[in-house]
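Just one chain follows, in the form predicted on its own, and it is written as structure tokens.
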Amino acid sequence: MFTEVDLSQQVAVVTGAGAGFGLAFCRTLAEHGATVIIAEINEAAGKRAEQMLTNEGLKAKFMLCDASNPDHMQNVARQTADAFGRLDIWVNNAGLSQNAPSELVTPAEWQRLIGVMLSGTFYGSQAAGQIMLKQGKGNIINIASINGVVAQAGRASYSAAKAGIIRLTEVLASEWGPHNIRANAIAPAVIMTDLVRGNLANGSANMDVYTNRSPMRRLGEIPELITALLFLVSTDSAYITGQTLRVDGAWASDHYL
């Protein structure tokens, strides 16, 4: 039986929050009684993220960050300790996109993509991490990609990131685990977001060719991505710690590719 899921007094930091899966996570977990950190590099969407929450009733704050930079995570991460005195959730997000073919792809581009989501998900974790150690507990949730699982044409700098993602969760789950810390990932498919929407819309997307590639012949949705979110978050997920969930309608098991 699931138990409601209450974060009250709770400190979460999102990194890429200003929009999409991160906004949906922040708002969430505010939703469930968490103080919500909106950690973004785009300023004029981390403040418009903040207002939008707030004027909702809940508890937000814009914090500036790139997530390749690894001070500006552990400045994040000590300004949310010192502010509010504990650091309980950190949900490592922030990434971007590349399709090109792999002879293409230069190195700054390679650098870029695996700067923000493979390193970045490392420095979060890292500055997340020093400060629950001392506190004794903690939960770090990061944002992998079924292209973490399955190869696909195009994706070089993303797919190795995703896949990267995928171990170093298990390695900071086995070495953090002893001390009351548990590292999971999410690794969704192709979620319909407004950034989808606006791809099928302007025809960089083929919804066929998406539904094609799950059996579940369709997209997943924001909260079915949540739900994954909250359950990992909650205390039924308590021994629970090195794993990948994915959210994916059995896009990996199918092997679409």
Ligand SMILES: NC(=O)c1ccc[n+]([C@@H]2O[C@H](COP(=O)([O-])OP(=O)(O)OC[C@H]3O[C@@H](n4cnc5c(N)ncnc54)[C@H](O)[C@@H]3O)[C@@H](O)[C@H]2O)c1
Given for the second form:
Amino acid sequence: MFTEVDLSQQVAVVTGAGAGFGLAFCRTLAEHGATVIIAEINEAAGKRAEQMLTNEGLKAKFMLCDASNPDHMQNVARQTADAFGRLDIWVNNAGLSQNAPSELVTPAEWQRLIGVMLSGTFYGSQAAGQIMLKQGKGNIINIASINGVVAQAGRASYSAAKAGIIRLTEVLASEWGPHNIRANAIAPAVIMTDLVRGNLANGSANMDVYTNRSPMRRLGEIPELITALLFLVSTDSAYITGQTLRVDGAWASDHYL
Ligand SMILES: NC(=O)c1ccc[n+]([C@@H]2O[C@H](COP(=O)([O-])OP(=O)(O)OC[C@H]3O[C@@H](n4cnc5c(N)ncnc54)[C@H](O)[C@@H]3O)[C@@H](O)[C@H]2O)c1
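Shown: the form predicted on its own; wanted: the form predicted in complex with the ligand:
Below: every chain and molecule of the assembly, starting with the one above.
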């Protein structure tokens, strides 16, 4: 029996929340009562998201930041704690994709993807963790990918970052478990967002390949991802930490011959 998820006393930060998953996460957390911080690098997208959610009567605030910058992550965490007196949920979601053969990936491209997704997840978790440790309570959710579970040619930096996020999540859960801070990851397969639309548009992905590759013969839907997030922030998952929850329709289970 699931408990009603009531986040009305909680404050949540979601990185990369101007679009896609991040915006959907913010909306859901706010619909369950949370005050949400839209931590986003794209100012126009961040402001638009804030406007959209507040127009819906939800409690949302945009903070401009680059997740790959540790000072920005510190500022977002501190400003949130100063303004609202607490920080309960931190979702490291900001990400970007790149498809290129490894021999052609430039150091700058490598460092950008690792910087935003792997280092950004560490910086965000660290900034949040420092506050949550003082509070004696907290919940960190890291958005990984099936690319962190199974390899894909042409996605060296993306796959390495996502695999790193999965192991980092286990370390954080181990370190901060005694302090009542949980850390879990979600590893989605392909779910339609701007990021996926971009890959389809530039030819680095193909819808027929995606649907044939998926054992369920379809992409995932955002509401199917949202339920995973809600479960992980709820008290129903109180003893679940250090886990990576695959929301992938068995994509990573299938060797695909
Ligand atoms: N869409 C999918 O199918 C899929 C599957 C698996 C994992 N993911 C992961 O989910 C996360 C969200 O993906 P999405 O599909 O919603 O992408 P998206 O491109 O639709 O949205 C990503 C958001 O992150 C923001 N962002 C990018 N770099 C940032 C930075 N340095 N600091 C702050 N914000 C930044 C972008 O401006 C954008 O608003 C990513 O980590 C992605 O790798 C997506």
